[in-house]
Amino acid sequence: MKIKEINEKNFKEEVLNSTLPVLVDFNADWCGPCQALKPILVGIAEERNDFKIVSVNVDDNDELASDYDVTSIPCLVVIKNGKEVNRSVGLRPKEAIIQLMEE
């Protein structure tokens, strides 16, 4: 599965209405740790098909970032059945991200 870039227009359809649990990566182009996290998330997305992974650029989608109280990035938010169930802030190793998704 590929990581899909999403925005405020398609967030509800892609994330809140998803039948799969969703890992939302709140990030920005200028953020070093965010860029370091991308290849880790791509690796997870290629290995797992029981989760959807999406990317939200906070500079382009500040309302979404505000709705989810994202004050530091990278911020990973796990959403199941339209509700936030877990989150993590900062660069994390692959194993920690998978654990976050499975909790």
Given for the second form:
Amino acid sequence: MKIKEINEKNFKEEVLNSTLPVLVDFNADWCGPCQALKPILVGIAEERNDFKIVSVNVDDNDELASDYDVTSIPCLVVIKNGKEVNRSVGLRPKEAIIQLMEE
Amino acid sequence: MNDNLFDIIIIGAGPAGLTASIYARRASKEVLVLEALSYGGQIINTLDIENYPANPNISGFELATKMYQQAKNLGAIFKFEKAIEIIDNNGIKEVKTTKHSYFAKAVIIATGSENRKLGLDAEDKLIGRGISYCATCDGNFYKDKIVGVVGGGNTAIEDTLYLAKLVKKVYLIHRRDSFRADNATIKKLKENNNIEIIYNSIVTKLLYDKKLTGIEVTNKLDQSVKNIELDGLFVAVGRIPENQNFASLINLDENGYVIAKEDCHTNYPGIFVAGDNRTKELRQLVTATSDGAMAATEAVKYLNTL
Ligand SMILES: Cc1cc2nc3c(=O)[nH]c(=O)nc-3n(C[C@H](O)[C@H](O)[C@H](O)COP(=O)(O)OP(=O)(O)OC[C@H]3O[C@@H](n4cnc5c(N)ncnc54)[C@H](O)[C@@H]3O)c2cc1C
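Now that the form predicted on its own has been shown, please provide the structure of the form predicted together with the partner chain.
Entire complex below, previous chain first.
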């Protein structure tokens, strides 16, 4: 399974207008902890269908990164009904990410 | 056999723990590796490793992935759980994690180290909102902005020089009146006209609304206080070992490192230590992997005497 890549063009449709809550993973190719986080997110996505998980590459989408004040990656932002409700920065264990989504 | 019983439990899947698991598996021991976050440890933050023999310019994540695959292929079992305590029941060690208990006659503690924090109010809340512990990771987000670096060691100086190329201005806040780094490096610092060094000073408060907006700096000599407006603060005040969970059985030095010599024996029979969390002179990949090999070999020897 792969996490869907989102860009500035489809962010509104895929994230802001989503009926499910969305976990947005802001990341970059050169960032080691981001690569380490990916399989953890895939694991969660395989278990949970009450959440949508998407990936945003900050180098290709710097406006999105700056709109969300991302200054450290990996950065996970939980968005419900178009609004940010939670975030965490850095590599986190699976349980902590699930908690972030459920809070 | 009890599913939770192993010959050797290794706590931490950084370079030291992964190497230990490779050696222990090659000695045909049943091995469990417990890891709180993700395999690889600190080195995954590094894009380009230039001093690990035979692998010039490999990324930290790639090197870690290779070590992890090698350990897995040899049959090491991995569980992603944080170890919180070791208890000894007549020679059988119980390692408690946040979820379960696991048992083994030998344990290797390879928990490495984590970034030392400033210990200021709101610091945790501001991580990723202006506070960072890694200039090469996060510097790009501060292009043309004003940042600070706290610290006086080599990392702080390297971070400052790196950031000076990207940002409008860097304040380097150092608690002493001079640096230990070599003269050539210090000269570079002083020649850069967008670096301002603030000596004899410590950061005493983080100023913020939703994100960091500035810092309060106190001069240690005359106690004068001033506020500096900035967008980001890079904390480079060293690393601290993660051994406190095991301090009831294991002797630590005053800085929290497990006291052990090159043979990686702790004061406690059957408990070994490997990597950056041990008292030693040089904390690098090669010394961490070296410790992993030594600790596993000593643990195997210990098991064979029982
Ligand atoms: C930015 C940076 C750049 C570096 N560059 C280089 C370089 O170019 N060359 C070089 O040789 N070295 C470099 N180093 C140093 C090198 O990364 C370390 O020496 C090495 O990673 C130490 O390995 P370790 O296994 O002892 O500890 P760590 O790498 O710290 O790994 C410890 C692991 O244990 C886990 N852990 C901690 N506590 C628990 C617990 N209670 N339960 C379960 N798991 C736990 C942690 O999550 C971590 O994964 C660099 C370090 C940093 C920070």
